[in-house]
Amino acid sequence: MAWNDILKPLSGWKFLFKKPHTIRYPKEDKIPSERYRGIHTNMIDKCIGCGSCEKICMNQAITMKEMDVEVKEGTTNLRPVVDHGRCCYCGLCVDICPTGSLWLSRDYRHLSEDIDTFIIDPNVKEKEREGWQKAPEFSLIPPERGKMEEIPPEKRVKSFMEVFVGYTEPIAKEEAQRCLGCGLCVDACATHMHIPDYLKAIREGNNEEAVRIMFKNNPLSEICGTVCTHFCENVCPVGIIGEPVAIQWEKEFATRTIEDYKKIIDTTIKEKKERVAVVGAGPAGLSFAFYLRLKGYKIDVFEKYEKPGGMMLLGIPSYRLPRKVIEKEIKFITSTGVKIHTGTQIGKKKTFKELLKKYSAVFVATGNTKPYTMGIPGEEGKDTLQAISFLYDVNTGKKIDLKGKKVLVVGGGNVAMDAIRTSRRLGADVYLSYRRREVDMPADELERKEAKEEGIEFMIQTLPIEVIREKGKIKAVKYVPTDMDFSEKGKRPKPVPRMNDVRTLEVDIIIEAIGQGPDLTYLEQEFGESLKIEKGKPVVDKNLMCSIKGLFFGGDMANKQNDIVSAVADGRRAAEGVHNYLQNK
C-alpha cells in the first residue's frame, strides 16, 4: 500500500472546520440571489390586459382571467394567472410585458400534495420589487416604428401633391411584426376592425387576405389609411414602450397593392324585393349602401353635389386625401349594384315624405353642414371666409387668390389644418389662433407638425374678441391671451380670456374653423313636431331610427365624433338596423 493511500482520507478532516456548502433544509432558508426567477408577481392596477403574457408563453403556463378591476380606454378587465407546474422560468412573460407590470419574484417555496394549488394568483397592489425584472431600457419588441420617405416642406407647400408617400413592402412587413395581437385596437376603433388579423396577413405576405378581412367592417379601409383619426394607435401597448404600431399606415399599404377590390371581396349577392333610398354619399351613406346592398336589398343614393363623396372629396384637400383613392372605394362600391343620383337635393326636387312613400326605409346622412361663428364685432364680411365653403371652393377648381396675403384660421381641429394648409399653398402667410393648449387640440398630432414644419405660426392660447375694418375691409384683429380653468375634474381645462391684455395681428382675411352642426330646416319644415331633436341632433334608438318609423339617421348626423371612420361605423350599424326593421326582427 502506497503513503498515498493512506495519508489521503486524512485531508478530508480539513472540512470540519470549515462552513458547509450545503445548507439544512427545512432548518435553514436559502437566500436566492437578486435576480432569481421564482414565483410571478403582477402588479394588478399596472397591468392592462393585454394577454401579451399568455401568447408569449410557451408551456401555456399563463391563463387571463377576468378580475374586479377598473376598465379604462385601452385596458380590460383581464389579468393573468400562473401554473406553476407547467412553467419553466424562462422569463418571456416579463420581457413581452410593455407596462413592465410582470415580474419573477424571488419567492421559490410552495409546497403541497395537491396539483391545484401550483395554480396561482400573482395579482397584487402593492409589493416590493425583488427578483427578475425587465430592464427599463431593454424591449423585446423595437420602440420604433417603421420610417416613410418624407416630401420637404419647402418642397410640399408649392403644390397640392400628395404628402403620403406610404410604406414599401419590406417595411410594411416589418413593422406588422411589431403587433402583440392583443386586440386593445380592435375596441378602440370604430368600425372594430380586425386589427391584428390584418397585421399577420401583412406580416405574412398575403396583402389580399388583408384587405379582405379590413372590406368586413370598413369599405373606405384605403380611405382610412390615408386619412383615418387612428385612436385605435392611442391605445396599443407598444406606444408604452414606444410609438406605437402604425395601424393606419399598414391598412394603407395592404389596400394600396390591391387594384381591383372586386377581383378578390366575395360580392355575391340574393336579391331581395325592398327597396332602400340614402341622401348623402359621404362616408356614412356609402358605408350603409355597401352593407345593405351585399343584404341584397337594391340601393338608391342620393346626392346634390355633381359628385359623391361628400366631405372627403369636397372638404378634405388633395394632397391629403388623392381623389383617386376616393374614385377607386367609390367604384367598387357602385359595382355591387349600388345606384348614385347626383346633382338631386332632396327636400327640393323630391320630399322626404316622397321618398318614404316610394322607398321600404329611407337613411340620412348629409353631414354637418352649418358652421358655427365666433360671434365677435366686425365678423361680417366678405373676408371672413368659413373653412368648410373655402375648402369646398379649391376642391372644386375656384380660383382663390391669397398670394402676399396674411390669412388667420381660428380654430384647432382637423378642419382647421386642412385650411392653414391649404392657404399656405395658395401663397398666404398665415397664422393659426388656438384658445387652449396644444396638448387639447383635436386636430392630428403630424398634422400639426406639418403645418409648423410649412412655416405656419400657431398662437396658442389666443382668442378673437373683434375685427377691425376700414372701409368694410378687414385691417387687423384683436385678440388676448387666454388662461387655463383646470377647476372641472376629468374635462378639458376651460380658456378664460386675460380682457386687460388686449392685442391686434395686422391681417387680410379670417377662415373660421370652430365647429359645425347639422342642418335640419328642410326636415322640420316638413315632420314638424313628429321629429324629435335635442341638442340639434335627431333623436334615434340603437338601429339609428328616429321617431318618424322607416326613418333613418347616422354619421355626423348622428354621432359626437365626427370623423370618417366614426361615420362609417353608423353607416354599418344602421344598414345592420334597417335589415332589422325591414325583417321585423
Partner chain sequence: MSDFITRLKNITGLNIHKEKLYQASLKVDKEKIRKTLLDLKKEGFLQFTTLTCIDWIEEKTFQLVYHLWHREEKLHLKVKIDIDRDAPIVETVSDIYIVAQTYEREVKEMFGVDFKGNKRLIPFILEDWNEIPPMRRDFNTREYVKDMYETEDRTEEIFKPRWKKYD
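What does the same protein look like in the form predicted together with the partner chain, given that the last one was the form predicted alone?
Next comes a single chain, given without company.
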C-alpha cells in the first residue's frame, strides 16, 4: 500500500478552517426560485368557475365550492378550494386554467397538528408573490381553431355562391376535442342546447346522436349552424386566450352529414284533439309548431308571403344561407304533420279574433317588419331604400343592377352587413356609415372581416345629417364625424356629433339598415286597450302569453335579442307555455 494512499485522506482537514456552506435556516433563508410550485392562489374576479382545474386534477384535490361572488354573464359562482392533503403540486391545474387566474405561489409553509386546516381556500383579490404561472404558449388548451378553407374574396364577390364551406370530418373531430366540457356555453345559448354532449358525440364520430341532442332544443339546427350569432362562442373559456371552440361550425358539420332527419329522429306523436294556430312561419313560428306538434296538437301555420321561412328566407341572402338548407329543415318540420298555409295574411281577410275562436290558442310571431328611418332632411324620395325591402326584392329574384352606382348603407347590424355585401355583389361600390366605434357594432366579427375583404369601405363614427337631392335624384350626402361619450355605465357609449366638421360624399343610392320594429297595427285595431304594449313590444308573461287569454307572442316582435336563435328559443318556450295553458285550462 503506497504511503500517500494512507496519508491522502488527511487532506480533507483543510475544510476545518473554511467557512461551512450550511444555510443556517432560521437566520438565513433561501427564497424559492421564480417558478417554484407552492400553495395555490386564485384571483377571484378573474376566475370564471369553469371547473376545468377540478377535472384535470387526478388526486381530486380541488373541489368547486359556491362562493358569494357576483355572477357576470358567462360565469358561475363556483370557485376552487384546494385540499393540500391530496395536492401533489404538479401545476397541471394552472396550465389548463383558461383565464390564467389560478397559479402556484412561491409560499410553501403550512404546519399544523389538525388535518382540517390543510383544506386551503386560495381565492384572493389581488396578485401576491407569483410562482408557477400560466404561460399562454404552454396552455394545455390548443389556442387555434381547426382551419376551414375559405374561398378567395375576388371569387366569392362575383356571384351569390355559398361562402360557408364547412368542416371536413378529421378537422371537425379534432376541433371537437378542444371542448373543456364546462357547460358555460349552455347557459349563454338562448335555446340552451346541450353543446358539450353533442361535441362529445361528434368526437366519438356518431353524428346521429349529435343531431338527436341538437333537435331536442333546436329544430333549425343546420340554419343555426350556418348563420347563428353564436353567443356560446363569445362566452367559451377556450376563447379567452385562443380562438373559442367553433361550436357553430361543428353544428353545421354534424347536421350536413345527415341527409334526412326523419330516419334518425323519432317523431311518433300521441294525437291530441286541440288545434293551435300560428301566425308567421319565421324561426319562432316553425320551432313553436314543431314542438307543439310533437306534443300532439294539430297545428295550422299562416304565412303572409308565398314561401315559409320568414326573415331566414327573405332577409338573409343566399350566399350566407343556402336555400336548400332551409327547405330541408322546413320539409322535416312539415313531415311531422304541420300544415303551412302560405299567402294568407292575418288581420286582412281573417282576423285574430276569428282565430282565437276557432283555435284553442294562437301564437303570433310575425317578426320585425317595420324599418326605422333616420329622419333627416331630404331623406324621403327616390333611391332611398329600406334594407329589408331591398333584400326582399333580391331574395325573391328581382333583377337589380347597381353596376357603376355608389351606394351608401347606414347602420351596423347583420342586416347592414347583408345589405352592403349584396349590393357589392350587384356591382356597386359600397360605403358603410356607422355612428359608433367598430367594436360596438352588433354585426358578427367574421362578417365584418369578410366585408372588408370584399372591398367595402367602412366609415366609422360618421352620422349622415342631410341628403342633397337634384331634381329628386340623390346627388350627395352630408355627414359629420362623432365622438364617444362613455358617461352611462353598462351601456354602449352615446355618439356625440361634431357639428362644426361637415363633410360630403357623392352617392347615388342610400340604404337604411338602422333596425326594425314589430308592425302591430292590425293587433291594435282589433284589441285596442286590452293588449298591453310597452316600448313597441307586447308585454308577455313567463309562458309568453300576453294580456289576452290564449294569445301568445314570440320571436323578434316580443324579445330584445332580435336574432334567429332567440326566436327559436321563444318558439320552444311558447310551446311549453301553450301546453301548460291548455292542460290546466
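Just so we're on the same page, rigid core means the largest C-alpha set that superposes within 1.5 Å between forms. Positions refer to the first chain, counted from 1. Because the structure is a prediction, the values reported are computed rather than measured.
Colleague: Superposed on the rigid core, does the Cα of residue 523 end up 2 angstroms or more away between these two forms?
Modeller: After core superposition, the C-alpha of residue 523 moves less than 2 Å between these two forms.
Colleague: After superposition on the rigid core, does the Cα atom of residue 210 shift by at least 2 Å between these two forms?
Modeller: It does not, since the residue 210 C-alpha is displaced less than 2 Å between these two forms after the core fit.
Colleague: Given a superposition on the rigid core, I'd like a yes or no on whether residue 231 shifts its C-alpha by 2 Å or more between these two forms.
Modeller: After core superposition, the displacement of the residue 231 C-alpha between these two forms stays below 2 Å, so no.
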